[in-house]
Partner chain sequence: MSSAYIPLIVDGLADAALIFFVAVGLTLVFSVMRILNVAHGSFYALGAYISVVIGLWLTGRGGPVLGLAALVISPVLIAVLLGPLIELTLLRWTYGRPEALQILVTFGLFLILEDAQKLIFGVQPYSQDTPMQILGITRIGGIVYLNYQLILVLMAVLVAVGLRLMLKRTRIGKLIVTVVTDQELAQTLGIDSSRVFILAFSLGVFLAALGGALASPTVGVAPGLGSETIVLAFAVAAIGGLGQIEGAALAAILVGLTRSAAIYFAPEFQPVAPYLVMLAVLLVRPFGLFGSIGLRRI
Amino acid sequence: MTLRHIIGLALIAAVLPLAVPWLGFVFTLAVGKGLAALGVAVLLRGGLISIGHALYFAVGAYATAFLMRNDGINEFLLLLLLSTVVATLVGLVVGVFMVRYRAIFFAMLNLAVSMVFFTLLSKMYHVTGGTDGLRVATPTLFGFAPSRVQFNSVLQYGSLILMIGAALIVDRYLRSPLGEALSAVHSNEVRLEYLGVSARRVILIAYAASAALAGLGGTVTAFAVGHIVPELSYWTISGQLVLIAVLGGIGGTPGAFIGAFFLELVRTFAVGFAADAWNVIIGIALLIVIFFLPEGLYGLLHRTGKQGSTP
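Coordinates of the preceding sequence alone, form predicted on its own:
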């Protein structure tokens, strides 16, 4: 079911821009946020809400800019890998402290750390460019220097491959004993400890994985936009990631991407047709989904698929 939905979504995102070219950019941004929201959804499986995961979204983006500017690394795939590793390492360091807490304390501490990072990005002008941000140049592809238009096409379809790969890997993880233990943290953490499984270790692994996904999403976004600013780590971005995860539904890994595509499309059309009221339109659309689809958009697709397969 997961494979069918995620491949179907990827095919739609690959074909539609052929007829409407500007949708390619919108879909690439959706994949970036979807990857980060998938990391948030992983933590939600354990009953943990992080409203500070924009921290790792920004870490991935800024790591890309620093590696290109300071270290002279311009290879696209290498930048994706190294930026994700940096975000994972930051997630491990912060996660060592976060795994001690649950519920609102976990959420607020993540928020506090991300806002400290936002302040540093804004104030350390000579390092981060301050509120002006940093430019992200067009990288090379296996030594070849493509034009911006060529690279945008590569990024568009490459991000869809990343989306499929990330969804399948996370799905496999959630179905593994380690993933089942993460769900047990939410349902009965005490019983999990009695079985000899360390809840903190389970959460730390999930936290590092979620940071990696958010960092990867931030890197994709940095390449798509070509410019990064401190607002990538602001609390509103963290809120968006949680909203996307809930909107899409945490019942399956495609949910995060379905929610991201839905939100970006609604935002794009709302801004285009009602520039003065686009926030209201987005709010109404989200309320409709939240009230009438408690399992998210993926839950609706899942139920429809089951009904369609019933003889």
Given for the second form:
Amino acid sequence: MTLRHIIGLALIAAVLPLAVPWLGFVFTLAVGKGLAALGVAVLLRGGLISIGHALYFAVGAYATAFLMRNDGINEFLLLLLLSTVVATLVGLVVGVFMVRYRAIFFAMLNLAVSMVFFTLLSKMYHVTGGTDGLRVATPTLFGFAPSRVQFNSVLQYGSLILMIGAALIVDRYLRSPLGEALSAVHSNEVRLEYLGVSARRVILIAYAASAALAGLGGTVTAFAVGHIVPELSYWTISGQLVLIAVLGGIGGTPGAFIGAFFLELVRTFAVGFAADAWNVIIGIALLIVIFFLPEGLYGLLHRTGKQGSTP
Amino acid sequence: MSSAYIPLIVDGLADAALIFFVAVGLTLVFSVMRILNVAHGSFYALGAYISVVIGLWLTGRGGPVLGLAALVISPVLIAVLLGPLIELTLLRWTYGRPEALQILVTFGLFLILEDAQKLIFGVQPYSQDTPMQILGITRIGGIVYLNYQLILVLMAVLVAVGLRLMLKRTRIGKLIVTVVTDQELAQTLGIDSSRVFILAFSLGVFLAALGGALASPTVGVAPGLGSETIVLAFAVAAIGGLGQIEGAALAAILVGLTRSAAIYFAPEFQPVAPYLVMLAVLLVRPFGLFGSIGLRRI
Amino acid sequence: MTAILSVRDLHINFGGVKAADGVDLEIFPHELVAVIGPNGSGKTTFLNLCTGYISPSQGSVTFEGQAITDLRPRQITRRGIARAFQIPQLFTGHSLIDNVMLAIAAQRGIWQPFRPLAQREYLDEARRTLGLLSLDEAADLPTATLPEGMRKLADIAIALALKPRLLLLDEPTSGVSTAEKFPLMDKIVSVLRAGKITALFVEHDMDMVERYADRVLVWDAGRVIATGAPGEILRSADVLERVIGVS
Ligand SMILES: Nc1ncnc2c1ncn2[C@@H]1O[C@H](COP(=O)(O)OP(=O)(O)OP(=O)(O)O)[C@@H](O)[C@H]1O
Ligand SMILES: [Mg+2]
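Any chance you could show the form predicted together with the partner chain after that form predicted on its own?
Entire complex below, previous chain first.
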């Protein structure tokens, strides 16, 4: 099911830009956000809402910029990998503290940590470029230096492969004992402890995984845009990630990407005819989906799929 | 302690007063409806914008003293117009649904209100410090105090005491407390919790808007005010312990003083001060200063 | 014979209520002990104290010769004590069989991120466990929709899946109809005997106590006021008045 849907989505995202080239960029951004939203969706499985995951999104993006600027690492795949590792490590360290909290307190602490990070990014001009942000140059590919245009195509299709890979891996994880234990944290943490399982450790692994996904998403975004700013870590981005995750539907891993594609498309069109009102449009779209599609956009696909298969 | 620190403390307390209005509104709404309202900061911003606009208008008609009235009129106006409307249309639907949905519905509202403000008031900052000017200063022992700041602190104390008294003594207050402590009992007693919700939410909106209105003479009012305020209010409400009025008051003082100390000693880090306080407090007391959680019966 | 569980002088207060007020007792291997006592006498609190859900203000709990007084429920479970609850504690988002498979996974190693929970081995064992309590028919139903009696059984099935050496059952048949009580307890007891599992069950139905218990502990106001064989205990005037008269 997941496999079919995610590959379907990837095919659409691969083919449409052949007709409408600028969509390629929009879709790459959508994959970046979708990866991060998938991280948020993983935590939602455990009933944990993070309004601070833009932190890891920004960590991924800034890690890429720093690695290129300070360490002279320019290899695309290596940068993807290292930035994700950095985000995972930050997630592990922060996670050790976060796993002690639940519900609203978990949400708010993530918010607080991300806001501290946002302020540091904005104020430490000499390290982070302050509010001007940092440039992310075009990286090399296996030693070759592609032109910007060539790199964009590589990124566009490469990110779709990342999307498929991430969706399938997360899908397996959620079905594994460890992933099912994460939902068990949500439904009955007391029982889980009475099975001899540490709920905190289950959450910590999910938290690190979600940080990894958000970091990977941030790196993809940094490469796509070529310029990063502290706003990547601002809480409204975190809010958007939760929005995408729920909008898409947390019923399955493709949901996060469907939500992200939807949001980026709406944003692109909104900027065209109502630049000042795109938040209003997103807000209303969100409320409509919440009120009328309780299982999110992915639930819609699921439902029609099911109806189709039953005679 | 050297008297050089007195202005610092007064600044801190005035800041605390403004933070308290928003945070206590947030905490009140949370304790009654069990909803974390992300759009709460937008009411603060609206309070600021509308009081500036009405203030300028009134000043034009009847002079600056009449303009002062705007600081109280506008929050009342916002609470009466938006409170019941939003509670009845949006929030009511979310009761009993998953937390993620509740937060998202208010996040949707936040997005809509943020842009609505830009569309209505534009993106240029507004400022209107006449109320602060006309109230003047007081000099005690060689130290100059802004009367406006003293009044802010006084009002915060009045609001805190007033809220406590209202919840303890008045009929509607007792109804609210019953709904908070035991929803089922409230239902069996025949309490119309729907009315209680509307009232409590509108009161929350009023407090946020009041904070914004009273802040408007001291800051430039510009886009982003709402989103900055809500995270601050979250931090303060969490520090105090969600749903705790006294907790919110103490947390506001703590955050207000820390912020003004930060402005003095390390201005770049003033914005992170509230979060550092929050992290420190929750590390020691996971449910906030006054918060606690009962063990689940198993 | 040395006790498998021994409890010394446990105390805990809730506000003014002394829910444990000097509890002293021992449970011996392969015993089936009934705990009786009026509502609010502290029976559930005793189980909470033994399993680390709450910590006593004073006193100690020893399991198989080792102090477990300050351990968390998770650690105590890993040492071999499982519990079924007065209010069934289920994973309401999962089907019944998933609940049991989670318990099996917890016992065998939950830290597998890429093999599915629903693997052959776990499925088979979960079905076997459900079969012991005649729950096979309900295996694929979501636990949230099960009737109360079945929820209690599901909770016991989860506890059994953990393969404990000591099992604590809090009113195991309270949601079950009178006609089904005995057949059900027969099943539970045969599992206990087959697995050589020591067990303690809280019970309000004196017929059940009489029929199944090797020994009875009588609770009142946070302490054990009598212990002995069911025959003699259930005929003691004092116990009759305090426990059965009230409940
Ligand atoms: N977490 C708690 N907080 C406050 N009081 C508690 C708590 N747990 C138990 N009590 C009180 O302790 C006393 C003993 O309760 P407990 O649940 O242990 O009784 P019980 O013997 O299991 O009763 P029943 O037969 O009704 O299940 C009761 O007065 C109860 O109200
Ligand atoms: Mg009990």
